[in-house]
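The chain below stands alone, shown as structure tokens; this is the form predicted on its own.
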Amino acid sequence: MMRILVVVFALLTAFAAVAQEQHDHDHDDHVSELAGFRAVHAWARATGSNSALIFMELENGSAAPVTISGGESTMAASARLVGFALKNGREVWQDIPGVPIKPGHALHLEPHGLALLLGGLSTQLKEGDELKARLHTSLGDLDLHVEIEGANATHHSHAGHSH
């Protein structure tokens, strides 16, 4: 009886470890830090365009304020900072120099609100697919592990899970 405890003890514990290190990889597929700054849940829709939308919640925990301004990805001409807006009944996308994010405070790039737009789509972005962007703050720049969610997703498929 005392060997059948004994693994069954050994079984449960390899399993937990297994658990452990699939969460400790999602977390970070999950979470982007540079110095107390933040990125989490970073995800774009798919798209058949040559543009994509990213979206992710900020958090500074640092000691002072850090601006975002724009990004960066190896799959697009270009990553602009954007916020939405109604001009004659149209939706369009504006440019934002730069949003500074207080120490302590959060911000959510979302649909309807701000967003990192990639322009000149190398490929087209199909859900269940990943691609690596930078976002540039004035800390320096975070690396983004972004993840393509449907065409029509108005969240990320993680979202009310902490990290």
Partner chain sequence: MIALWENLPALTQDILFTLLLLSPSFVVGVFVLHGYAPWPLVRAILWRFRGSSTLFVLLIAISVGMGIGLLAQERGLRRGTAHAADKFDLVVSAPGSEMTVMMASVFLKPSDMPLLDGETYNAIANHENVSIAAPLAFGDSYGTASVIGTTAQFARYLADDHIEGRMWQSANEALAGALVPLAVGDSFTPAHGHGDSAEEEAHEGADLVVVGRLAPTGTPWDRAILVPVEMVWTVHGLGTGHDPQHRDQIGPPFDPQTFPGTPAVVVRSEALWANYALRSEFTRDRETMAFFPGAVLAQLYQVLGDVRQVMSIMAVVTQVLVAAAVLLGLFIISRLFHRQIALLRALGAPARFVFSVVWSFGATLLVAGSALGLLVGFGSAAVLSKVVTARTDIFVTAPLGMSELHLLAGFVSITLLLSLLPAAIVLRQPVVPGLRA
Contents of the next structure:
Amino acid sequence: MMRILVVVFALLTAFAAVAQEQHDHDHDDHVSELAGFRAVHAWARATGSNSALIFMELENGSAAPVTISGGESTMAASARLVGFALKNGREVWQDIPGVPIKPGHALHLEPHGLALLLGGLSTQLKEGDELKARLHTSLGDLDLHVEIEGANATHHSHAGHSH
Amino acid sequence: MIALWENLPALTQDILFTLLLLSPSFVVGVFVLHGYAPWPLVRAILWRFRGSSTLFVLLIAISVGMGIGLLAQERGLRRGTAHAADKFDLVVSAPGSEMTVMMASVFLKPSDMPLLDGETYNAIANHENVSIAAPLAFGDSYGTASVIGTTAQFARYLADDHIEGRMWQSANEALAGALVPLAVGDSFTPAHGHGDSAEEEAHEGADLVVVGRLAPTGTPWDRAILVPVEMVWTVHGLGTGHDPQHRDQIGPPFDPQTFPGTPAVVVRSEALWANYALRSEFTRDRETMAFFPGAVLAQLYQVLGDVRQVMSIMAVVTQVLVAAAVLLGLFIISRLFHRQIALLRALGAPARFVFSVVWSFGATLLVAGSALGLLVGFGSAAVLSKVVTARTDIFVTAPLGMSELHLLAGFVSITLLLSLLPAAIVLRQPVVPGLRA
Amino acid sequence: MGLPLTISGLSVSSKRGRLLLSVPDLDMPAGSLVGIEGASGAGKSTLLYALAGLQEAKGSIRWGDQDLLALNAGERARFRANRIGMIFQDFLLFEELDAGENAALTALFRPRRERATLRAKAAERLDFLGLGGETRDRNVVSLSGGERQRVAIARAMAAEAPVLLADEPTASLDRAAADRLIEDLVNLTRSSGTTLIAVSHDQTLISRMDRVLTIRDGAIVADRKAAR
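Moving from the form predicted on its own to the form predicted together with the partner chain:
And the full complex, kicking off with our chain again.
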């Protein structure tokens, strides 16, 4: 009887561990981290044009200020850090050389705010796909797993979850 | 090819696109007119039916003019409202509707809003990247002018430091916006509230002197009277926002304990990136909300953008319908000159020549109507702009843009193609009855 | 020089199938002046317009060696432009244009290289008809009926067409103007050898023709040759 209970307990623990691992794996898709500096919920809209904006939430959990300055992607010719502005009633994206983030602070790259602008995309972005990109930071490059959302999305489909 | 197109300057692209839209007309024109000289006859027919021709040209001109005038106006309004928000990089308020806060701060249409307390204000004002953090105090008026309490720094920033007279130095001095009917040296007593419900006597004794006038900004702020925020707080019995030792101080820093609260703080930062960082910084659940008025307007324009497309389509459809009615009219007129048509055919004129005469007649009316429509559009947009500017104080100019030219070019092409139809029908009319009528 | 006419088995029917005109055989030598008379609705004008290729018809209408009815619409138009001049009872001028422009009207749809020649020829015709000089630049509205019809003759003969078809050319004119016009018409066609076929009630005109056909109920019932 005792043996059976032990086996059942062991099995349950194993299942739980596997399940936990599975969940952690899911998290890897939404979170990337570099020495405490994290990028969460990177996403972009599905598009057929040759440019796209990548949005994300950045959290500086390290002990020093971190500056982000741009990025790169194997699927795009360029990846610039840009900020939204309204000029003469038209939406424009102006180049931002770099934004420092203090320790313990967060920075949101979001629609009508900051974004990473991909230029010269080599493929169409389809909803549900994932795009690989890297964010240039003063700590080094941070890998991004960019979730492709609908063409009219305004946020990441997991936004609001805490990781 | 696409890469080549994208490398062209925008103006070149626009001109090329206009020509592309017009190209069907050119092609049709060349095909129809090649080798013939129909103009003396077209002139003769135009002159004979000058009354109807003028009427048709006017009809086309009005429909075209209204269409492009409205579209130009829509863009002008977009530009004007965007310009009104230019000085408002970032606004921080208590959480709520961004639209409500924007209407209050940018367009001076305040409604009841929760207040930010002194500690929050100080956190914003003392932030290392913030160069201006202006509190706003609404609620009073003088005549049609809103009386708004704020800081001297913000008043200077708003007018790009162009102030006729001088900056206020005490709590009972004021700056008048460019459109306020008060001169430097005039004094007034603000009323509590706005319009008919304003209580004239509420602030009895609070006499203010205008010491300066702000340069025109083309925004609703031109019709505002700016006063030290301490003065608004004081007349409402809320204190001065300063501790008792500094009770006569004007402007920041404010004492967080006695700060009466502000519905919104207009934030400006010298560094371009800092606005974006500050927005993240001051977006805090249940505490503060930070937003770019430009972004709120952009979202609004996206909705309006769809409306604009619908409007464009409706404008084109209306114009084409008017043009179709005109062409039907042309067809009826062409029955009036069917004797001349029959004569030409009896004299051995090729079908294409007769066709070119009828088509050129219609084309002349359409092109003349469109050209005149451009003027009507220009005029109607200018008049509408004046009306909107007068009613909202948002400075709106609506010069005709390339998109209106594109619309017009498309219209000309479609209708010139459509006018092939009556020309073809005229050719099918029998000759002999025409000769003997 | 004029063109000879040979008609065989010509019939013209209305859209509903009623026979309007039937001419089994008719020959006219080049340069003849032929009058066509008959009551209203007898088929005179139907014959005239059939000869211009303006009526749908069966059979053959041969001008020289060209069968008009074998040509398509475009070819008939070209044939009319080069070979047939026409004048009408009420002139059919463009009232907004001057006499010279009306006489040279067909230049507008001719190849560019022929336009100057045609304009010169039209001016020459106007001169001959007494409408030269400043009259040529006058708006046709200011001209008398007789003058207007002479402008129409100049227009019809500007291209030196070998055939001239006239539909009641004097019916809108007073006697004096009609007499003058008949004189001009006969002189011009005779001197140039043009074949003239004129539908008319005007006995003065009819009496100047080489041959007179009488039409009744769509058939030629009399064919008189003038005794000359």
